[in-house]
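Next up: just one chain, as structure tokens, the form predicted alone.
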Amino acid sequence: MNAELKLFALGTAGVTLVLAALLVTVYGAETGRVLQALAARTPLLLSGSPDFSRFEGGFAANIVISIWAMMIAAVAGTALGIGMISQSLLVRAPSVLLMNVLRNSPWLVVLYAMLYLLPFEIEAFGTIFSFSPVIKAIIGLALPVTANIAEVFRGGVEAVPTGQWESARSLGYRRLQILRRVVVPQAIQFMTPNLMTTYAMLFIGTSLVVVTGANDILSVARTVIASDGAHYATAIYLYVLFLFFLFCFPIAILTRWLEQRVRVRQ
């Protein structure tokens, strides 16, 4: 873990220095004033409110959208992964086809599809259900991630030695029982690093939800630029880039550490 901590420290310091150098190169003597403007706008960029009184947008919205999309994709992806390893061709073939369609669909296209395919509201059983831009963004991101998680599930299950299946069958377990009680608990260690990588990829993908009208950090950044002037655009987008890096880089370091632990156990 010491090597990963050193890498984290060096990577964070290196990226910070590079972005700071870019900021100084662009703004020169005005860098101090630009940093003050960024500090004043930080609450709005992080929470969607100017004083952290509410968390209704900004970077917090990206985090919430990514968590909900990951939870939905985890459930759907596990079900799809079970279908992909099914012994029945009638189940396996459609599952593999659906996985390939979702995995090879551009995320931006899926988000636009959700924007226009899903209605703003539907009425069912006397109740009106609304589809806000955030909900459309969550569904649009969850669909392609579902395919990635299904592939991670399949790979994790196949990484478990076949002897585990044979031993469980000799004890009278059925296939689903073997999966639930024997194989999946052992496969989790193989899945975890890939799931973390998938989540990091998903979080980076939340930068696309601006097309749905969600009040994410890029939407707030555009509002700030329109309010304060295009002169600050470079600084604001560098700041947004830095926030994404600070969130995703620790996940990458932890993923690398977990992968090394799995190799050692093997």
Given for the second form:
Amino acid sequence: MNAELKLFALGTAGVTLVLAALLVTVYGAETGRVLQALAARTPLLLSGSPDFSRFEGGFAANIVISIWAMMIAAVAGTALGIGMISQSLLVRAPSVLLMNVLRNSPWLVVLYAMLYLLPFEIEAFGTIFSFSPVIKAIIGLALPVTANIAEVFRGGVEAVPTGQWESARSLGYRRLQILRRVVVPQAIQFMTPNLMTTYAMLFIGTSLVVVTGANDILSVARTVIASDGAHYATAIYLYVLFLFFLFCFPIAILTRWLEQRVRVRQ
Amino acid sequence: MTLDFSWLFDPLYQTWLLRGVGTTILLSLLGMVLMFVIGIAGAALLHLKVRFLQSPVTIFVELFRNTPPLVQLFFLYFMLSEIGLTLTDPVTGGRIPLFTGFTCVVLSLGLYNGAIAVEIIRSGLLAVPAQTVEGARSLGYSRLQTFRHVELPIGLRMSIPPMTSNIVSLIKTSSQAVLVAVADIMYGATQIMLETFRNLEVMLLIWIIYLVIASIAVLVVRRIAAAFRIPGYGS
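Now that you have shown the form predicted alone, what about the form predicted together with the partner chain?
Okay, now the whole complex, with that chain kicking things off.
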């Protein structure tokens, strides 16, 4: 953990200094006033409400969207991953094709496509489900991430020695039982660091939901710039950069530490 | 729901799309050049343990890897216009901004994917067998010569698989150019959508075009990798 802690200290301090230096370079003597303006807008950027009374917009919305998208993608990605290691070519080939298509699609295009593909609302089982921009954003982000998780799942399962499969089979387990009770519990340690990297990538991707009209941090930032003046744009984007960094950097450090631990244990 | 692709036969829309594809490819190629320059330079500085430069490179990598490329793009776009760097056009004598949207997109692509490339190339360099490096050293190569003639050529080949996905990621990320009004393929698409209201069909076509571009890029990288293969190193 020591090397990672050192890197964490260096990265956090270094990036804070670099961003502060940029702010001072751009604004010069005005920096104090700009910082005051940023402080006044902080609740709005973080929670979407002017006084932290509700947490349904801004950075909080990015976090909520990323968690929902990750949960959906985890379920769908596991299913797709099981399909990709299926013994039947009829299941395996379409699964691999779907994975490759989803993995090579630009997230922005998928988000736009979901915006137009998903209906405004659908009626099923007597109730009306409406697709708000947030739900469309969640589905649009979950699709490409599904492919990444399927790939992580396949890689993790393949990292488990084949002897495990053979001995479980000789004990009379069926394929899905072997996966659930023998292979996946052992593979989870190989998957965890990669899943965390995928989540960090997804969180970085939530910046794109600004195009769907969800009330995320970039939409709030744009509103603030429109009301306070384009003069503040640089400062506000610097601030948004800093927020994303503060969220993603600890995840990256933790991932590195876990990877190191898995490697040592082998 | 029926899909109507008749707008695709309009020559004007075809021109917009083709021009957009050209811009997207140009953006991606320039971004890739910058990505490789940053990636190789950064990895070299870290690998050769250059004093006083290691920490700045690490900070650079962590800053650009852990923040969204879209926010980096907006930041560059607004900061550079705030500073207000301009050039004098030699033909008309007018002032033109030094950093257009196009330049900002190339910069942000190069910076974000370049930061990832630093890490990729560095692990490629670490994967070079120690015996090979020791062999070069015992033949009298200096530290720098070993790096230039032995470690870098082998390390770059070792980093081809993760670099391929980084290149695909760069091509995918280039679709953000539309958000600073660069006339790439997404821009052409939004123009067509505004005129025809065939939003879904246009987006599906764009989706396929991006898949084709990414697949071609993967094939090209594979051909290059096969052509430069050193028997015994990497697959």
